[in-house]
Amino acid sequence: MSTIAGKLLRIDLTTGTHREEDIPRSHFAQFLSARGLGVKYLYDELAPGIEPLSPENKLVLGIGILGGTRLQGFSKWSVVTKSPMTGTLVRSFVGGNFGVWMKSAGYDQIIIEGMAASPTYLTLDAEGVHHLDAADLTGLDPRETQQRLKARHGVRTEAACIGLAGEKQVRYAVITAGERTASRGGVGTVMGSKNLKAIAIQPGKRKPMAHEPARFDELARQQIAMLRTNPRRKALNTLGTPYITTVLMEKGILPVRNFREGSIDGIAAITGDEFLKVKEAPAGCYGCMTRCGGMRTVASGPYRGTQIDGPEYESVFALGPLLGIADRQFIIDANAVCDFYGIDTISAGVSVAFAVELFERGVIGMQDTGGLALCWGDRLGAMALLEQIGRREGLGELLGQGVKRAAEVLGGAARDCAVHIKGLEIPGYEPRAVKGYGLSMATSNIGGNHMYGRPRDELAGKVDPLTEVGKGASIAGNQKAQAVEDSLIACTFGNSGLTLEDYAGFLVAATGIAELGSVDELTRIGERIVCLERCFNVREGFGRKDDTLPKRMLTEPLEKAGPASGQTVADLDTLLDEYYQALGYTPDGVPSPDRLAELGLGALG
């Protein structure tokens, strides 16, 4: 017995057909799941250089070995595909049912593969997979869709979709799963460049069965137990995410003016206190008592009325103190109008933000914007600006492809205003305030992110969040420890608390894999999978030049930031050197020979 189904589904769109396949178990071993796995087969599978856009990318699904079981905060998803911001790897998660379902029906993976000659819809049921016509469900915004999909195939239907903006192949589309998004890199933009509109799952009978029974019913018990005290689950459940605004600026770390400043007037209006004022009803994912998101109602737009599970704290910033805003109703509001069209809310607000920044140094004006007097605090020249955004048109067809294209496309000062690495819009943290934090974002293997390898102790005050040497090994052992954590999809939120060695103990009475049970391998493992899609994006031309952070960030120095005011980050190269070595890379940022040997990689030398 395990938890492990050992299956994956392959889903040809291009022909229509559909098989099995074991996924060895010596992958498991290796590789975890979710995120190690979706790396490891998009590396074997993909030929270099293909366009993140064509039929030949692929769309690899997964959930954890943990996942669908009676622990907390296992029960997420991923999405690993080649990215259409960044021509890097990507992954992305996502929470919700649809994951648990498809494990359910008996696979840990799906791939998705091909192109549909016109729109289509997959259903997947006791009867096989069915390719289907989506011309009526066309145009349709997620909810819609999924309520479509309910009434047409069973209410307890679970489905993966996309909105207008995945259709029209706005770079940044999401995919949406209940009232959850796959947010970043555009893996809604991939699945509508497939002709496919939906994934459409009924439960089946499968139900993850642990390889010791006993002994993970009672790790599950004590998890349990420790959760119901723990004090950020416990403010997580009350508050959601949008508690830490306030805790960000107090630092400096809260991006403001698209990236200019750390602080904002009028903080007190989108605090995490005046969310919980309006928060209607818990919301979470499958199983999870942790419950940290909240429905709030929609005031204007194409939700009106209707209520949304957020916003969380990267729709806050990004909706909110990135365009100098502190309106808490408009934040909501615009974080509706994204989840309508299907857009990811970091990067459109980052996309918004720059507009913004250009309009007032005159690169760009009126007859850009439609008439749009554009500046900062400015509510309805932004929710118009989303608008476009999610349609593609007017200047929201420029923004629709993120700041990096938008910028190359105007030339000129739009280069300093761009925020991105590698072609992905930054997050709510702001490098200047936080090193370590700027250290894991260049190097981030996926453009930037905050979730690659967060800088624990730099966050909770334990280390000098300005010093700008000795951060390389930690921050390389935090992202192999969040490639652990992302390969069981062990949510931040949902399981607060949970060490390697908590992992290690799930691990081994979930699937009898002994190996597993060692907090080393674990980390050697998460190494593996962080060096992998190292050697993905070196395959696509990508290296030490490509590590860097916006100009913004190295040359420009924080303003209004409380502790961090007049920092950059002026000697990123000693910490690129520094990382690069602790695991074992180049100083071109390459994998060497000796470190793939000794991480099982030897063949990709």
Given for the second form:
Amino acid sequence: MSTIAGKLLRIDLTTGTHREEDIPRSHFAQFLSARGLGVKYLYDELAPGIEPLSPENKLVLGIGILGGTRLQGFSKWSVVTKSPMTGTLVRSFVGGNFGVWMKSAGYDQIIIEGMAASPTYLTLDAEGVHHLDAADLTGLDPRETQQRLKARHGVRTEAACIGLAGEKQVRYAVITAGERTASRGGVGTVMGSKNLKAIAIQPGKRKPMAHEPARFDELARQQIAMLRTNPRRKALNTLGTPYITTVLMEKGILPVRNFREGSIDGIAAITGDEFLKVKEAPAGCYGCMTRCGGMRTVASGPYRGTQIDGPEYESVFALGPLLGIADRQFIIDANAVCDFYGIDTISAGVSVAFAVELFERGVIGMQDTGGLALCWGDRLGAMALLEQIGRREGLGELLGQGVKRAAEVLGGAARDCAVHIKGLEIPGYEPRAVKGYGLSMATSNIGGNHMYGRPRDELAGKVDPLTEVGKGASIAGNQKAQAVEDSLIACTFGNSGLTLEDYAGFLVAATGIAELGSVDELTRIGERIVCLERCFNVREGFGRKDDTLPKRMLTEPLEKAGPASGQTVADLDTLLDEYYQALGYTPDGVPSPDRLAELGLGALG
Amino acid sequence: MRVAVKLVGFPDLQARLGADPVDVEFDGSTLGDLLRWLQRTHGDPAHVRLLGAHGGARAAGAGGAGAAGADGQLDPDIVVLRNGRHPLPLDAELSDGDLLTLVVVVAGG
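For comparison with the form predicted on its own, produce the structure of the form predicted together with the partner chain.
The next block holds the full complex; its first chain is the one shown before.
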């Protein structure tokens, strides 16, 4: 017995066929599941240089080894693909029930390849996979799409789908499941490029059974007991992630006005306590007692009068302070517009902030904005641009390609205002205020991402966040640990208080794979996954030149940012050298043959 | 000892203490004394944990799940700053008038 299903389902949209494949047990021992296995399959199967929005790209959906069990916070699922934002690999995670249903149907992974000839949706049930006409779903928002599929295929149907933005190939479209989204890097855009509107799954009969049931149950019981009084779980359960907004601003970490400043007047209107006042019900994922989400009523726009699950901190930052806005209801409503069209709130918010700054500088004018006079704090203008992005109309046609591509089109000063790493917009952690975060984002193999290797000690103040030496090894270590957590999909919020040592114990009891019981081995697996991602990117032409930060972070002193005021990232090269050395990479940022061999990836050298 | 306490991410404890920040007077001189006093007088062990109470199992070699601090140690998800700067250890000596900020640390979102 094992909590591993041991199979993947491969679906070819071009031919309308599918087949089951065994996943070798050694794959789980080397890459765990979810992100790790997704990277493994894509490295092996994608030809170098393929266009991310072509039929040659693949979507790999996955759930972790511990997903669907009694353990709390392990049941999110992952999407791994080649990103249309960056040209690198990307992984994105999403909650809801979809992943657990996938595992109950007998699969750890689903690989979707090819391209359907016309709009299609898939159903997966006891009879197999069905390729169905999605003409009547075309243009529907994710919520309506899921409701239609439940009405058609039964209330227990769980669907992952795209909205209008994914259909229209807005480059940072999301995949939605329930009220949650796989948000980053354009995973929904890839799905849309395949003419795939939705995947609807019926729950199967397979229940993950632990290798050592009694031991596993005891560990799950202990985890639940620990979580009951864990302060972080309690904070997230009540307040959700918005409560960190004020903490981050006090440290100068909250990006404001397109990353030029670190504080905003009126912050008291968008604190965690303020969002708590309008939280009407808790929300969360399958098998998670943290329930960090919260349902709030939308006051305007397409979802007016209904509730959404949100906003998370990242949406608060991107749709609020980054635009010079400190208006709680606006942030909720703007979040709802992004959900309605199916676009990433981070990339959308950064793209709107980019446009506001360009307007302020005179790079674009009212002839470009359709008559909108953009300015900081302008809620109507911001909402109008979000709508344009979602529909890919007007200035939204350009902004919906992301700030990197938009700046390339506009040229000149626009390049100085485009805040991205490798083409992916930076999230709500200012690199100049936490230098380790700058290094982690610069070296991230998926572009600007705050969850690739968090500098926890710097954020907690245990290490000076403003120094620029001595951080390479710790960031490398954090990235390895994050790769393990991502490959188990040990949710950051649902697993408060747990460490790799805990995961090791869970894995042995769950699978019987003895080597997974070693923290050293788990760390090695994490490094192997990060290294294989790096190898994928090197094969695509990425290297040290791409491990950098926006010019703004390197040269423009941060303003109005409390203790971080006046900061730049002045010596990224030293940080990079330390990081590469810690991972056994060459000075060009390429894994050395020796290190590849040590990680069991010698064939790639 | 009389100090001011500011809470970030402690909704239950905040509701019990009221004002933000709140002036408190306790017997003792260290951060540990303050936290034990807070836990004893305002905390509800079923709802908020400032000091490790359950995570000692693994620390004692039992191999249990949960990395929370061993009994009597500051929970690893909490940092306490004096006057907004630098985390304090439990044995840090406090002074009258200090502002102690208790933060539940979260990175992500």
